[in-house]
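This document opens with one chain alone, in structure tokens, the form predicted on its own.
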Amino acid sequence: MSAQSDSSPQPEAATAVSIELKDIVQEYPASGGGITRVVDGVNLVFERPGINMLLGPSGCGKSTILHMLGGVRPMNAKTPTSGKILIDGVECHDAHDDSVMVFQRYSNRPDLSVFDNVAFPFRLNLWKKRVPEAEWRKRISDMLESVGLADKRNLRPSQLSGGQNQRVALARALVLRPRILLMDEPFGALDAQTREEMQLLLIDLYKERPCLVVFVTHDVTEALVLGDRVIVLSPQPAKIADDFTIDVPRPRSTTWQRSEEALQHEKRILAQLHKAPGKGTVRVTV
């Protein structure tokens, strides 16, 4: 008897994709005058696509290397103020095509429908490759299916939970396919039982459409549970203090989040954040 053939979806092979830091320095104008350093000479390379997981304490600087990456650049300073940026080998000095950021808040419009909200970015042309509309239709409401919000499509963001209105934002991004996928503490504000449905979401969709994460978080949990690479900053002026991989499948099982190995990385990363002094907090989610 003949096997019978497989029709499910084929996650899509990942494309090839680098971004480095060289020498990052950033600095901004005090209160009462003088110079505040926020990034310190940090110098980081991703060279494939995974979920690498930028961990520190809150205010270390994470999100300011992250805005950085997605050319968020603030009004009347030089960012960065000495280093560079490269994508694919190329210095980046503002928004990337190749790269779209979802925040914590998540800026969903509230005049519009979850699917409108969605296609925002091909309705507006915010979006620089060009999607045929039926093609952007189509991949968004398989984008919505894939997020569980497909029987949502009508609905405004004030008649959806947050967990609901975070999926709306990952999938707005998602829905772009970029190679590079930035994400400033997307699930802070969450409960504990939605941050972790929007985890598993994640690693569903990444097995999906596999691109290079770089994820800021303070969560040490989350951290562990989420990444393929831990980049551990100190407390400001950030800097590097620890770097390294996590070669376990996801999802990550409570019984591995409580194994000798876990504890051992958990450890690791709380030994390096408590060697320099400094304001700012880290969470252990249990």
Ligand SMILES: Nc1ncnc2c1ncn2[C@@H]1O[C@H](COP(=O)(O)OP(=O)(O)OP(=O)(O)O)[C@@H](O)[C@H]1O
The other form holds:
Amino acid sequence: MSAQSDSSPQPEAATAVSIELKDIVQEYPASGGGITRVVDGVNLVFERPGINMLLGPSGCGKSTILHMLGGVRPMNAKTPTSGKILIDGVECHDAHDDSVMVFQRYSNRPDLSVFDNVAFPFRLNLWKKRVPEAEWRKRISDMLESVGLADKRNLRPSQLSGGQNQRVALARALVLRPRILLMDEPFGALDAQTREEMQLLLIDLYKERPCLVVFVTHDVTEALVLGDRVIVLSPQPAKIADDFTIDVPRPRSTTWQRSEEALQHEKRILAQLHKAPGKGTVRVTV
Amino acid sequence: MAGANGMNGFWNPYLSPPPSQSRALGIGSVVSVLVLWSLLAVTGLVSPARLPAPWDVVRAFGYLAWNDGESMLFIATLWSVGRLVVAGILVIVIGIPVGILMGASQRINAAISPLVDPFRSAPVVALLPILVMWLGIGEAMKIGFLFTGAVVYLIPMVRDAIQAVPQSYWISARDLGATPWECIRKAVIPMAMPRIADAIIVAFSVMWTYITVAEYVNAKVGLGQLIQNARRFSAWDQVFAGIIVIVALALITYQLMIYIKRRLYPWETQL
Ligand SMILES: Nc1ncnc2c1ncn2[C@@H]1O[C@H](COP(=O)(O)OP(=O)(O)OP(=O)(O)O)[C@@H](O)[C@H]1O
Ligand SMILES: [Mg+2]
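With the form predicted on its own in hand, show me what the form predicted together with this ligand looks like.
Zooming out: every chain and molecule, the one shown earlier first.
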């Protein structure tokens, strides 16, 4: 994002972005010495705005891949071990400001109000230079309106429900108008009804300002409700097991969710997930 | 859901009794000690030379509080509090930045912690002669001693407060575009503030316990000196009165600081 493009709204032009993962391999030091290969030669290309769902058995390396895209590096290993990540054709080595992440465990600051949580990035030097205060205040007001927290702006996270907390996290990410939005099971800790509300909210917000979303989930229904594209990873070490598109406008009705097409997609995903020996959750160290 | 009250919850670390019951238990035990103390004095089981009677202590307190047109106790308190405040400011101004730097960088910690951590368990009192040698026997030495005694507790506590901030806040701030130093300044330090406040509170408690030692050498006036002086004349009732004043002041300081901390960081209890 260049300095100028942000102060004047140029929605569509600013959101075009491409990500390319080339032969990504990730190895971590294993607990009993030696190394574990977690990601084993993943190649992926994302070329246009869209919601890309990333599924795979537990522990297969979904978060690892997502963190790589966001440039969030674990302290104990080089990421990726080998391979390249290109953003708009430029190799990315470190945290970069094209992407913003939303985590499952909300990262909202308990000491800050809803407003200050969302305003946090704009008080950093990087964003201070890019967005004048009057503009970001306006953006935040509009965003809090969109996520339904306008009347909660002065409350602290502990005074909000889990769903409202994730709305804050989502607002903080989207108010920056990122070209890439990375979500790691953002609604995974919510109850079914709240999760559905949040999915609809995401669909609304996405329509207003499409960007490249990579969304990790273990919920097959969520993938079907949200995804333009569904990528299924194999059990650890992760490879691409399946990759297909769902060309159906959102929001997708419950009727569609029960349609033959949806059921076929569901079967297709489950077929890959169930291949996982032991589903990857139980690991025995000998 | 049986037994929220009464003896049913006796062995239960998570069940608090009604406040009135807690208060009654606390007052009860203090009163019992006073009664026992009075009995020992009245029956003459322990000689007054070893244990002054409670009423003698009260009388001594009155004498110290007002005699011959001046209040020895008030002046002594002012001096002691003054020393404590000066030392406390130094502890905060020097100790907190050092602790924060140690918490913020494992390398700084590795370099400085061998110089600080051992003193937590070392007899700081043994340093007094050295401080006398370096700083003389005036105010500098007394303040230096209080400072040393407290700062060796505060620094590690501040460091631990910084390191206790969950890494997820760091990662999130980094992701949003903060530089490492911005993460420390705008995310980690604000999140560590309640525990840093705890460190300040502990530092002041420690200084109250050291005040008598600090004023042991050549103090012209101060609560420690007052006790020291009374002891020299075997005025045990005054020694007791002086100790009780110090304990009371330490307690008031503590309660006041806890109150301020709760007002400043109301979110902390919900962490
Ligand atoms: N920094 C690290 N050091 C060592 N091992 C790691 C590290 N990060 C992840 N791993 C290991 O890599 C594997 C994949 O982890 P990852 O978090 O990417 O899985 P995931 O697919 O997101 O799982 P889940 O569905 O449970 O969130 C796991 O076995 C994990 O233990
Ligand atoms: Mg994960």
